[in-house]
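Here we start with a single chain on its own, the form predicted alone, put down as structure tokens.
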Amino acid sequence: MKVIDHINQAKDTLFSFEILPPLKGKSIQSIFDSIDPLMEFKPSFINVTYHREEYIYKKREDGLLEKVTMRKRPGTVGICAAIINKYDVEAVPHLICGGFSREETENALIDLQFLGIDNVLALRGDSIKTESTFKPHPDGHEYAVDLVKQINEMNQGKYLLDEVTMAPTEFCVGVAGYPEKHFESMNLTTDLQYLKEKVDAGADYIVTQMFFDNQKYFAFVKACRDAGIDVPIIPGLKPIKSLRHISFLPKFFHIDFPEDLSKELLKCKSNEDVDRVGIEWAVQQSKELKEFGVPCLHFYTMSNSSSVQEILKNI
């Protein structure tokens, strides 16, 4: 099933969170182990995120370096066929534009298709660590809006090999959105223009980036409706856990915390005590969020999901 039909099907506010690959060389049942306790609470939709090569360098036996690729998480597909196999709930891929060429992301999409899984997640994807921008594959898509117009063309039986008819696939294709905007925009009403370009370009839905303050997601919907963006926008949260993420946070994904929220970090002297908070704070935002309508509460777990099991138990 869709993810756009369980959210036109719903009669109330839907839950869906997301998680990360394990570690090469980790068993799945790392991911078993975080999703068994969430699904008492009948998550509509799993998220399962796609990472990009690293590169690293080994020192050959002539003393000069190897620049080597490496993935240290593997991909997405066969996590969520098994996802999907042990809990019957929709799995929804991360399909990324870099380190990718179109005829490999076709090739993806087809074996998702033959896997039965019609959900994926349109993301341009970050830059590799190395590298102070992103750089799109030879042959690949530079934004996200292209790699949705690939999707799009598949479902109505397009493929890159034009001279063969294909059956057409029926995907359906979530987004990214910013509302404290993407770093890399000028400022929100370009971005907003991007998102549209995407929405026209064929997605069904939004998934916004994590905020703390709800107001930042309540103006956005609204700036997206002035926009002529009409699809549902799912927001994104998630739980505070540590005195890393206090700083992490902020930098790593270009937010801010509300001065409310801020005050009591900064009380914090433990993970434990930044734990309570953000699962105070979480609870605050999910039940304003549900008041508000909002079609589902995706929580970003990183694979940890004690700290939303707490969350959903209080709202």
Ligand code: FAD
Contents of the next structure:
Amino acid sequence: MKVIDHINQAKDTLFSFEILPPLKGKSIQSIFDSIDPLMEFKPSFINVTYHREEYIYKKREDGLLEKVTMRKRPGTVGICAAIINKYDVEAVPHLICGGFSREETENALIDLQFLGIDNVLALRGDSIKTESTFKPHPDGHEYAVDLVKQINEMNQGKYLLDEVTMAPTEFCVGVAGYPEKHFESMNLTTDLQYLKEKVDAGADYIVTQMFFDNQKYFAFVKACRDAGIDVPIIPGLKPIKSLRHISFLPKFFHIDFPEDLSKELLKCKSNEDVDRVGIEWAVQQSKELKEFGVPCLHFYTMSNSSSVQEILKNI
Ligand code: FAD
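Output block for the form predicted in complex with ligand FAD, input the form predicted alone:
Next comes the full complex, and the chain you just saw is listed first.
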């Protein structure tokens, strides 16, 4: 079933979460172990992130360094199939522009359809670590909107080679939105113009970047509605879990902690202290968002489900 149908048919706020594929060499069981504790809360869908290749330097026998590419977390499509098979729940693979030609994208989408997966989250992806700015594949897409357009064309039976009649695909497409604006964007207004282009190109719903101040989400939803964006906007929530997260999350995801939260975090002496504050904050956020009438609460678990389990017990 499509994510948008889950949302349209829901009588109460839905719950969903996102996991990362395991590191190369780890078994699928590590993913099942993080999903199992959350299944009692009946998630409507589970997102699986996509991770691009990285360049690493391997020391050769002659002492020289060799630059090689590797993907630390391969296997998004395989994991989605495994999740559907084991839990009978929707799995939503993230599909990115980075590193993909249009033909590779088309082939990936055909594989997904063969597996019965008709939900995708369409993203541009970030630049790889060794590049300062995002560089698209020479025959790929520069922005997520172009990926959405390609998927929408396939939904109309238009493939890259227009020579034979093709069966239309039936993808339900989600896209990313940023209540605190995307870090490359000049301002929130231009960011929203580009977000509207994604929706006009066929996106069915938006999932937001994590945020810790609900007022920013409420203002974002209002700004979207004022800009003519009328699809569901799913809030993304991340329970802060460790002392490392205190500097990592704002730096990596370009988001702010509100002052009340930062005051509590500054008192923390251990990961356990942070975990407690993170859970309490996310519970408060979730309750208020539910009251506001959000379609779904989407949790970034980063494959560590214990905090999310605790939050769900409390809301
Ligand atoms: P876009 O919508 O293409 O926007 C990127 C930037 O370009 C923005 O600043 C936008 O304002 C601007 N822009 C858009 N269109 C145009 C245009 N036509 N002309 C000029 N400027 C334009 N990354 C991963 O690698 N893997 C994942 O699995 C993943 N999952 C994510 C899940 C969620 C819910 C979110 C919020 C993000 C995720 N990301 C993931 C990160 C995402 O790939 C990055 O934030 C990336 O930098 C932007 O992706 P986007 O799809 O929002 O890009």
